[in-house]
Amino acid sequence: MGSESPTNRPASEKKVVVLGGGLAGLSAARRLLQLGFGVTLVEKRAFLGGRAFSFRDRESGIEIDNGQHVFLACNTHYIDYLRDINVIDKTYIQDRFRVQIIRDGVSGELSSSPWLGPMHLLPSFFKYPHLSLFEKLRALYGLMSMKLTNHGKISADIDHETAYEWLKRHGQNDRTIENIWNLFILPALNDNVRSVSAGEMIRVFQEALLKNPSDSRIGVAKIGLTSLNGEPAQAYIEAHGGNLSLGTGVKSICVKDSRVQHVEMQDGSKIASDVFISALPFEVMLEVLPETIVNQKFFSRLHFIETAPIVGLNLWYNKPIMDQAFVAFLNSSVQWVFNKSLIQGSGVGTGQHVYISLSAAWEHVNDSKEKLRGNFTEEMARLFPAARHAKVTRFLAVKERQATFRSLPGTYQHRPNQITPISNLFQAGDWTQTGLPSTMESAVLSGVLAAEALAKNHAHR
């Protein structure tokens, strides 16, 4: 799929509208030119990339990203996206799973021993500091007991069933969940273990750490996000024949007669077209579908899905602080620091800018840039040793406070499908029935359903 070049397919007499420039219907646009469908794509915003984009920083020209943006090499959809925009090799991805974790100043690792198969993190398991031997012995029972757990049985039964309940029940005690479990759900479903599914949960742990090693291994952006995700995109599309329209949002969707006859644009102009693919956010849908649509089941269940915040700081010191790439802390309010310089080369000078990403961000979305400076100024210097001799030359912070869906016991079965009950509708977003929690890979598949569950639909006109 990924491979795939509409540039020798004759073009479609059926035209496409996708609503939304974010990595859903950046993914549906592409999928739906390799189909060979033609395209228009509108977008509210001046530049494409949705909720992975970035933004100049006026003081020092550096591309700042709106979050901490990571992927696995398990992403494939995501990835293959990269590769189809021309820049997989602007992204770093390590060759095998590797984490620091540090603790009270005690340093662990988790890394990969991909001889080992599904079983490759065992050897650094059992040197794992952060738990004693019985505690580790107990985390092995939850793995086996997640990796056993049939991925078809996880909605039906345990979908309603927080995680922390079920590791409860799974043998865990608050030590391990704390030093161990949470220390990866907490980033990847963007909250706690004690609000998260059970469900959610376990299909993070089977499809990141318990099957192919390779599949763990953590890849980072080498460039801004909107250099990465948005400009190559609309090159793409522009390239293959697609149009863009930037800079006004949906005002409404017009729908008759279970069709949408056309979208009234925030300027007062209208769009028609033989069929549309929404990639609007989810609270966005609500707003510009009809009222009388909002309510039936298909859409009124989308009122049922929460958001949670993302907070990141960047702070540039006049002196490097720090050697590794990325570190995690247990036991402290940073969480994930990154170390911006060397993944980006983004440093001034002799200086070093790092990022501290804060997931499940509630405490601390709504302090002050000054509360959130001193705060965690103060930490790092207790974190980083040669943090207490350097000094913070500048500071800014990024607050997206709707930045994912909340992976909460019950979502999964109000998440919709890319077919709605509008016959000329299809809908994208990482928040549709992907399989995958609030992520990149999940927002690229949900274009690539929604545009080929598009073209299954055409086929049968």
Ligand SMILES: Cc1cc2nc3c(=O)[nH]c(=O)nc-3n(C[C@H](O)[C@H](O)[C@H](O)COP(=O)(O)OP(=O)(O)OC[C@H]3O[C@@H](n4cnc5c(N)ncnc54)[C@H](O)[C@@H]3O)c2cc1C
The other form holds:
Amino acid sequence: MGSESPTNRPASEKKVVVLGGGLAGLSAARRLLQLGFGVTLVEKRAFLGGRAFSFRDRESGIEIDNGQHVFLACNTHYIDYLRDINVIDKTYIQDRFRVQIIRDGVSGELSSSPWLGPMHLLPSFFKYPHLSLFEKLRALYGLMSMKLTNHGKISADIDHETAYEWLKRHGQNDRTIENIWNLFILPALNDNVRSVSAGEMIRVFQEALLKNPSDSRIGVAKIGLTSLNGEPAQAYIEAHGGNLSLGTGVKSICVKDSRVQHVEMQDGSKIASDVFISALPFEVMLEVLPETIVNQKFFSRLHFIETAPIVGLNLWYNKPIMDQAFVAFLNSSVQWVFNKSLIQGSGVGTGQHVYISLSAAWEHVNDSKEKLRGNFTEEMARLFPAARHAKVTRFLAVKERQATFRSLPGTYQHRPNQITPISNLFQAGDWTQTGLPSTMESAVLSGVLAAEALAKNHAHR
Ligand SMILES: Cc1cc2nc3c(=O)[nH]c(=O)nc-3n(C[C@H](O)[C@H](O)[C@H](O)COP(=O)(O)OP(=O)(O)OC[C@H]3O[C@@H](n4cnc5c(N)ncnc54)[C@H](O)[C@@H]3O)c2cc1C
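Structure of the form predicted together with the ligand (previous: the form predicted alone):
What follows is the entire complex, opening with the chain shown before.
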């Protein structure tokens, strides 16, 4: 890596250092290589994939995800990423949107009718047992109001009120809020409808459920997340001439005269380059940039961004307790349950591996393993008749305290652009301005935006 002047050189000779090997950094590196740049990616940990990773379970040898990650068919940037790194066939995407929702033993289903365009949920919605006819009409009015809200207006007015306030203003009662709106918002935004911004809620519904029926189809990985997102990306980067440096973190980014001079690593080494893309978490950006830079408004806004936890519970039963790939529950501490044996073939013998995903898990994140095991084994027996006659042979909780950033009222305006005031520093990360919540799609899109902004900037030099 050199620090010579970048002007008048073709892209291929121009070196970019990408900091951080989560999906945003990997996506940026992939796009830069496609655009003909030389790339070196540095990552603190020994493996790639960031917050979407898996680890090898010592006892069973299987890959266990840090948390169930789902995506939708409308997440085209993430899907393109998977295609490019040649693993799209390692995922499963529904042929049409279909979710089973159980409340107090009564099962309902929301599903797409492909020929109805944006109204694709309507037939199943009218059969949905967890709302009265009157509540369904109210909910329909809410959906229509969302559909008719224009994107520009969202950022201006609606981002400062909570989704709950907006829903109340649009005729929703607490039952519709609990039984339909929060059912989707809780996992999609990893937060309760009472906390999140109305604008973010509307964006989620507009993108995921109120467009083309095929957009709403749910996708999951058939293999562990590191095998899906990380290792094939490493192979892609190396095969396209990029370099990787794993296992040492960035200590500081040294800036002089509005340019990054070099990056100092935790092992004491220094990395110089023409241009950098930082794909570090926002809280790390605040630590590694010089104080004078962090105090500038562009970066100081990051202090306003908060994070939310996800707790994931892996239970291995000695016999199958569920047939579905996944199911959602209302009126239960269990939110969504995934059948990992079916999705990833990770059962042991005749048993079944299931995963309980607890979003916005503040009330569980400090619980002991014993308490979680006791409470949730009991609740699962209440929810699944077959679980009453099955034994939990193993239990593993994975706590991610900073799983996602929070989509609180006002957060949207604190998310900075990929182009920074430092002339040779671009940034990526799900938290940068993408118009999307804290998701893999946002991370991948941010990497593409950062790489393309860098390339455009290069073309004008
Ligand atoms: C349990 C859980 C469940 C989730 N479920 C979903 C889901 O269902 N669907 C979905 O779309 N999204 C989901 N997400 C969110 C998704 O994982 C993230 O939005 C996405 O992975 C963020 O990618 P990123 O590259 O922006 O950030 P990160 O993945 O955080 O990447 C940042 C990278 O920088 C590295 N780094 C940190 N400090 C340094 C340093 N000093 N020097 C060098 N490198 C450093 C980190 O190790 C990491 O690799 C979930 C997240 C969690 C934790």
